[in-house]
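A single chain, nothing else alongside it, follows as structure tokens in the form predicted on its own.
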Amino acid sequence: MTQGEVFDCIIVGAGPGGLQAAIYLGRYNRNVLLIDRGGGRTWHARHIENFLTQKVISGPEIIRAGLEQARHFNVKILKGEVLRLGKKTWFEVGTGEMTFLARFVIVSSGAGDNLPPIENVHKFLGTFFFTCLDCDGYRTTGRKLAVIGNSLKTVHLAFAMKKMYTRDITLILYFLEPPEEYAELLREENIPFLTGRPARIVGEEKIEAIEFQDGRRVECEMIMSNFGYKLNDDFLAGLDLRRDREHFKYVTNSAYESSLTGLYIVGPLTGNDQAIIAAGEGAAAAIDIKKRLLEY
């Protein structure tokens, strides 16, 4: 890297979508840069089980093998934290004093779990306590399970792993009282709800229970946390960027082009935050970015 270098295509974050959008430019020989801070949440999933022909796979062995491939393919890789992005000339994404150039930018920085104050959670994280009913949502099949929150999507959640996973569900919610007719439907599905602050997960090498703040205890071999996730975009804040109705979400076309001309943004920022989803996203914005670099 030259001082002034003016790269093809900068990709922000070494997630799924950010690696297979690094692959594609890769191939199509064009000087990329890929810059990663490290520590995403692929990188923390334990089991990935819904990724084509892998019966089951961990986050870091997705990352490893993708870092491995983007490097043969001639992908510059940078260990930092983007901290500022803007556009005069060309983009300018900045990590702490330096500053690199590009054409074109795919953003891939992914987004982080909103998780409970409970002591051992991340004793547990990925293994019997989960955020994800996508993701792991199977590994609760006729299991023990505690769904927590403190919404009514809460509420649907439990009603949605019913159905598909265990009939054997409490639903523990902090402080929200359902609507009676909620409750209705909660004590006609025979699930059980009670609202309290848990405050640890009681076990050693496997959950056993919740225990409240209170004393009280709820015996569980899994939990489905729904408290939502954050999304890494804190160096987007400058940008007027075009988002969904709730302000949340960032809107794209079907190349996964934002508002801004030259901008990419895939996986949990402008959609379904599913590793073999946020690929196909960053495979569908690379090809759109050759041909675009073929009018240069």
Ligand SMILES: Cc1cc2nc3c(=O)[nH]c(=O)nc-3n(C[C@H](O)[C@H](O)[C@H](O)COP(=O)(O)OP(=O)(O)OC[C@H]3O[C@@H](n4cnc5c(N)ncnc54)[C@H](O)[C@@H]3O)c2cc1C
Given for the second form:
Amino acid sequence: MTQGEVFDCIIVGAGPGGLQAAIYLGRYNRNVLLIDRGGGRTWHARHIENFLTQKVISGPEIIRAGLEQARHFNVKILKGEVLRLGKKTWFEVGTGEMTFLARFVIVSSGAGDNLPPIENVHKFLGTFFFTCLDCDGYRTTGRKLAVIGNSLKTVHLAFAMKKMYTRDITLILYFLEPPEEYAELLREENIPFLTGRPARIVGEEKIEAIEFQDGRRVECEMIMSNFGYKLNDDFLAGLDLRRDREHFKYVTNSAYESSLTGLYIVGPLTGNDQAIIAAGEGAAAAIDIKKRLLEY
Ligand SMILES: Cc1cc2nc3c(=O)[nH]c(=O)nc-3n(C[C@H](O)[C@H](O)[C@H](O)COP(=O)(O)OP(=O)(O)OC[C@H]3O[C@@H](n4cnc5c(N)ncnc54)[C@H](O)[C@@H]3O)c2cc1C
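Same protein, different state: after the form predicted on its own, show the form predicted in complex with the ligand.
Following is the full complex, with the preceding chain placed first.
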């Protein structure tokens, strides 16, 4: 990298979205810089079984293979955190003291789960403690499950889990008494529910139970948690990009270009939190950028 060099594209984030985009742009012989701080959601996915051609693969395996493939196509890879993103003549992407210039930027920085402060959450995350129905719902099939969360969405999740995966569900709501019509439906569906704050997950190799501060205990083999997630988007704060009605997700066109010309956003920041979808969006963004670069 040389001072003042203008990259064709800078990609923020080496998850499936950013890596797939990097591989496409590398194979168009473009000058691409991929910046990643490490430790995203894919790093925590220990068991992915819904990715085409992969009966089971871990998130770290996808990332390692993706990085190797991107390097093979001459993508430059930098370990670092993007702290600033602005646009003058070129996009200016800042990491600490360094600022890099680019004609186009793809943001694929993903999201982070809001995890409840329960002892042993990290010990079981991705093996017996899950945060996403689409990712791991199937693995709860026929198992003794606790569904925990803090909103009426959690009640809907419990109904969905019962319809698709397991009849043996206990619903735990943090400080939320369900309205009577929900309580009635839960009784009809035979889903026991309780309110309170679990303190610890009990178990050595596997989960055995979830315990409350007041000593109550719910026996379970798996936990599906529903506390939402936070987007990794602090560095986009100054750009005033178009968001959805809830002012949460970013609005893009069908090629994943945001309301700022030349800035593409893929993955959970625009809506979908699945590895294969993030990869597809990364490919679509890269193909669009390829066409635009031909105009330079
Ligand atoms: C426990 C678990 C299980 C999952 N199981 C599945 C599954 O079975 N199937 C499935 O399809 N999906 C699964 N997922 C979800 C999947 O991992 C995500 O949907 C997918 O990773 C989204 O890809 P991404 O590239 O958008 O983001 P990520 O994989 O989150 O990658 C984003 C990258 O950007 C980096 N980054 C963030 N901010 C910055 C910054 N400012 N500067 C530099 N780098 C930055 C992050 O550190 C990270 O490396 C699972 C997730 C978890 C947590």
